[in-house]
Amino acid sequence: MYEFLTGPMVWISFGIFFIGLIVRGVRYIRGLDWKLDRVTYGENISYGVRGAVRSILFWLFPYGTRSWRKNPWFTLWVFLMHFGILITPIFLLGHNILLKEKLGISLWTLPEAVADTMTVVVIVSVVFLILRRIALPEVRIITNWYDYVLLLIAVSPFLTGFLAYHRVADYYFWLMAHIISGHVLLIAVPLTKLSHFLLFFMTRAQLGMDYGIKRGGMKSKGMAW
């Protein structure tokens, strides 16, 4: 079982992950109405590129937008969670040992104490976001079981990995749970709302481009907002 999960299943999971995200991206692009305002867009494409980059960068950093600044604690935990989810698995020592064994390559690795701390931060961040959804009426009303399931899918590899690393109770059980939950997360990304892993950049670029082109186009015609 272990050999299958760390061998063929890895290729299956990553295959679904990458192919699924490509399909998601292509479907998003094909779904855009390219005929809308095509003259304006064609004449002011440079404003669009700048607008897209600006939109992504302002939303990519904590407190870069008014929305982030209006909810400082929410922003802090969201960024800590996403930072940990993205960085920890890539630069974890154990993952890079497997990468070296399977493909003969290895990346720079985090000190184990740092990786352990980041794992705890991810777990605490998800707990905070779950409690926030339960406690705040304006958030609770738009939350359903699906949102909680996605949060659990996201945090499960970190929780099980933490328990396995610290050898809590049955090490083999938590190790297998960690590997399986990692596969579930990879497969779920392109198939669920977790696809914002990619679509965040595409939607922010689209909105920024639209705003930049129209604002730039108006300014180029002697008009200002």
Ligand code: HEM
Second form
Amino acid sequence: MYEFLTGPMVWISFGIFFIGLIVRGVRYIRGLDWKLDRVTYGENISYGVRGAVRSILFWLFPYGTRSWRKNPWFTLWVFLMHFGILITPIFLLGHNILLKEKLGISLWTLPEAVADTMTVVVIVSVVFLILRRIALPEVRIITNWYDYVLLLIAVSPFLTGFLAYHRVADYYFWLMAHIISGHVLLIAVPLTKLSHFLLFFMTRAQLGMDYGIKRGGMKSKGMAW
Amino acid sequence: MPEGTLCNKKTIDTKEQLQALLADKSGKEYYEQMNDLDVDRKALWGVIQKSLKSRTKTWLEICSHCGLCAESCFYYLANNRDPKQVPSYKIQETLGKLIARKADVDNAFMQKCMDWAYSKCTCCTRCGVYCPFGIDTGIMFSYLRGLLYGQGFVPWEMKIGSGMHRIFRAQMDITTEDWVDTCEWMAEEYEEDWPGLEIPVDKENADIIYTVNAREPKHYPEDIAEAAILFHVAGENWTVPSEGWEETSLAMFAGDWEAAKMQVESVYDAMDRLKPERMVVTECGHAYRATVIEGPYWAGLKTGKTPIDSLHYVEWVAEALRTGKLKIDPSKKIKEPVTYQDSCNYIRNGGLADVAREIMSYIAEDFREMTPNREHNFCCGGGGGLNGIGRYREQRNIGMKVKRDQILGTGAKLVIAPCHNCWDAIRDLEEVYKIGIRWSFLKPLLINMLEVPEHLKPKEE
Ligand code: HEM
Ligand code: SF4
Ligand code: SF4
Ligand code: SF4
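Having seen the form predicted alone, could you give me the form predicted in complex with the ligand?
To see the whole picture, the full complex is given below, headed by that same chain.
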């Protein structure tokens, strides 16, 4: 079981992850329609590119936009969570040892204490986001079970990894749980709303082009996000 | 498929149909009939399948339900932070469900969609600026309005409005003759004070073709005279077209895309016919949005631009002040505190925030910004056609509270609102809340401040 999950299954999960995201991206772009969306994607390209880049970059930085600044705590925890989710697994020592064993390559790795802290930060952020969903009426009304499931899918590799690493209880059980939840996360990204992994860049670029080309971009310095 | 005689899926293309609708005061009978209007589910789903593309689909799908858009919506704030006014909630409950159910919906659902699409959203697009994914709920509500229109679920006034565009190529029943007569009348009326004043109709190869909002010839003809005076003083070579003079689009608010196309094409035809250098649009936000920003797409122009360069009135004013074509008498500048209503349509969605500030720097000594302002300004409450819909008057009046508080916050008693809708909403706001403010377009203020060259002044007898 362990052999399968750390061998062939890794290929399968990453395959679904990458192919799924590529399909999502291609379908998104092919579904753009200059006339229905009322944005000349193929004309006025320099304005479009400028609009798209601005629209992505401002939002990519914490407190880079008015909306992020108006919600300082939310912004803090969402960025910490994403930073942890994206960075920790790639540069984790344990993952790189596996990589070395299987493929003979390895990346730069995080000191174990740092990785451990980042894991805790991811878990705390998710707890914050869950509590926020329960506490704020304007968020509660739009939250459904699917949102909680996604938060759980996102946090479980970190939670299980933390428990396994610290040998809190049955090491083998938590290790297996960790590996399985990691696969679930990878597969869930292209198949669920987590596809925003890629689609964030797509939808931001789209609205950026809309503002850059049509909604004032040619008559101003660019949208003040 | 039972359809009412007044409330049905048909478009209004004849004067008889229009008369019948107008005769039904406040749409009483019309809304009665709406209760029996069937939903043609197959046709509706067909339209959705053809027009729902990846942009909107993805918006609906990946909304992370984070609620950042809540505070961005003035309706949410005006209604004491009612969670039912969160943009994401409003669109998921209407368009979201319509699609999830593959258009298998009933009359009650469609009426709810209509009520929400008009009385809970002015399509101001502010929420899209606050969403991390750039999900623009205003655009989606506008799309929903189009779907509703196709099924006959559209407020009475909007059905009439789009019919007007179809029949008169104007939002009101003004014929070419009425329009040309009004121009002539105004030129004569003001000629005594402004010798040589003209309103040239259908002059070819002018530098400027000037186009208006039908309310001007109908209710405020002096606005046309004021525009003429300012062009006259600035020494512009300008003209108005006898046909294709109307910039507004109630069809856009109604979601009647076919009528919206007819309307803007009448303006583009005038451009082709008269070959002017540039177009200047009167002080109206949605008119500019319709004819200059969205219109080229309705008309299928691949460049996404109007056939000739088009300017909102504020752009022309700023240019005239900058180049000295219009000179302001420094002693006549506005001395009292004054604020400026940033219209969603030409500021947020038109990029003209700096232009507006430039004008204020020439004409006002104590200009007070609203907070927030520029691209982030709140809708006045009257956008999206709301000013004109009796059924939603109460909701609109509640929505105006946000603008009221913004204006009060500046301490100014004078509000400059170069947008017909904003101007109306602010007038109504004063009527409802009595906060002691005055409101104005730019034109009358400018005329009072001008330094008029000697040779343009009336000769003393
Ligand atoms: C595997 C990768 C990712 C996972 C597991 C993930 C997970 C999540 C989750 C669970 C939420 C919801 C937060 C909440 O409950 O409020 C969220 C929101 C968000 N994510 Fe990601 N995300 C990933 C990658 C990305 C990437 C690459 C970006 C963009 C650079 C991104 C941008 C956002 C944004 C802008 C939000 C909205 C914040 C909010 O308003 O909730 N995510 N993500
Ligand atoms: S801000 Fe955007 S992602 Fe968040 S709830 Fe609103 S529409 Fe959805
Ligand atoms: S477009 Fe404007 S009115 Fe409509 S939901 Fe968004 S913020 Fe509210
Ligand atoms: S009326 Fe003015 S403020 Fe209101 S939506 Fe229209 S342009 Fe915006």
